[in-house]
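First comes one chain, alone, set out as structure tokens in the form predicted alone.
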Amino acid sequence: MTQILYSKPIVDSELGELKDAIKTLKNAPKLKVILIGNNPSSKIYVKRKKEFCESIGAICEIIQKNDDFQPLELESLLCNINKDDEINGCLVQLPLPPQFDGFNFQELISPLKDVDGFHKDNIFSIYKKSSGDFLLPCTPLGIIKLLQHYNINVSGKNITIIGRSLIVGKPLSMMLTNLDATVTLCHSRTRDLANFTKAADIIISAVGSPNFLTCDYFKDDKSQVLIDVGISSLKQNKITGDIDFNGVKNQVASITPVPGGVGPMTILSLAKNLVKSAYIQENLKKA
């Protein structure tokens, strides 16, 4: 039988810890999330993160921003909310404007307050696979700790990932490497794809294409592992992925639903970057 790797006992399972390591803080963490226009999915994401944060005793404040918002305004912003101790993390929501292109707004986001793991000082412990003080992109994040606790392990396993953004492929890849796994990275140009994702152990799509890899692209024998990072809005308010998820679940041996499994990690993730972040300011406090 296939396994269905929902997120929610993973979620269940680390709520009281968060809520615990909070009550050992001096103060609750504080989170500043930056939303620019009236994007109807952002609007979504953003009040899940609120609602989240808020249900393990952290603090978070939305500032709403009209689309005509221009990037010095934002750089000042950004500038405050460094200077700011009260606020331990800050993130600003993605998709942006037109005028934001070519901005780069994360390296203007301390490191210590970087909860989405953007930051180049984040991005390059990767490299250096360096442990300590860095958080890490949340949706691989997730999608690691959603692994693990189906013991599903990936040292010398072939892994396929389709979509190479900053996101969520290019760091993925090279956190899944730091486990040794062997990665190979799939983009919108890659030559007959079914021919990697027949071959691998482990395939996981984030391309947000709906229902985009069908059951040719995987093997019939149930040995595969399927991650569905993908999330579109079909007719009548349904939501899918970029796998077909009915029409390939028999064929493979695990696949995450979508709702509910890839997109709880990345909120889970993104708490525990807030947490862990409130922890590191305290303790430079108190040095």
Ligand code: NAP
Given for the second form:
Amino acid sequence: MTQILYSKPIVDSELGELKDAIKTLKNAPKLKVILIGNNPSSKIYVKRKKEFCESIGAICEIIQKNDDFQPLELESLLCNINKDDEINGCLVQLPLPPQFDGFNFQELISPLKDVDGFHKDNIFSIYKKSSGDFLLPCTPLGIIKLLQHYNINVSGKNITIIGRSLIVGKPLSMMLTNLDATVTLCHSRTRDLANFTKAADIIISAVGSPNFLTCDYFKDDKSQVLIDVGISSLKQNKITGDIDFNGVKNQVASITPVPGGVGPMTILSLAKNLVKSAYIQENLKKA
Ligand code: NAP
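Return the form predicted in complex with the ligand of this protein as a structure block, the form predicted alone having already been given.
Okay, now the whole complex, with that chain kicking things off.
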């Protein structure tokens, strides 16, 4: 039988640990989320992040700005957040309006408060395989946690990732390489994508195209593991992934559902990063 890789048992089991960790801190961790514009999906994601943070006893404040908010205004806001000792974590919800194209806000958030793990110091820690007080990108962290929970060992495995974004594909490829996987990173210019998906033990798709990967992309020997990162909005507030779940599920060993797979793991990782950032900052104050 195909194993469905639900995130719920993982999230449920981590909730208690996060609540206990927060109780040992002097103050509840505080997160600021900056939401610019009126993207309906962004509003839903931000609401979920806030609800999850509050469910573990952290504080999450959403700063809503209009579509015409300017890069220099964001810079000044982030500067104030960096200086505020009571704020442990900060993120800017993506996507941003066009005036932010090419604006590198990631470097303006202190790496110690960078709960999304996008700051170059945090990213570079992956390349150097440094351990310690770094905050790593949430979706890759969540995917690795999900694989570990279901005892899917990546060492020595061939893993094909589709999508080379800065938030998913690129950092994930390096994090899995650090775990001794052999990683192939595919993108829109990859020729004969099916050759790479069929050759892999684990396939991770982060494209954002609904039902893009059909049964023709996979072996039919029930050996492969499929991780679907994609989220595409359908009518009636429904979402779907990159993989034709019903069409392929009987030919693979394991598959993540959408919703209920990678998405909640990303929010869990965000909450863990927030708690970690609060610990780092508390220890720095003591030192
Ligand atoms: P993105 O920046 O939108 O990039 C998409 C990637 O897909 C690009 O690298 C692109 O290649 C590649 N691509 C597009 N068409 C392709 C094709 N026909 N064949 C192969 N590759 C193709 O990516 P993202 O921000 O990582 O988001 C991807 C999806 O994941 C979206 O649906 C997003 O909503 C979702 N997401 C989900 C979570 C979660 O927690 N579940 C988190 C983050 C993102 P090029 O580089 O050549 O353009």
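Take the two forms, find the largest set of C-alpha atoms that superpose within 1.5 Å, and that set is the rigid core. Being a predicted model, the structure only gives us computed values, none of them experimental. Residue numbers count along the first chain shown, from 1.
- Taking the rigid core as fixed, one finds a CA shift for Lys238 of 2 Å or more between these two forms.
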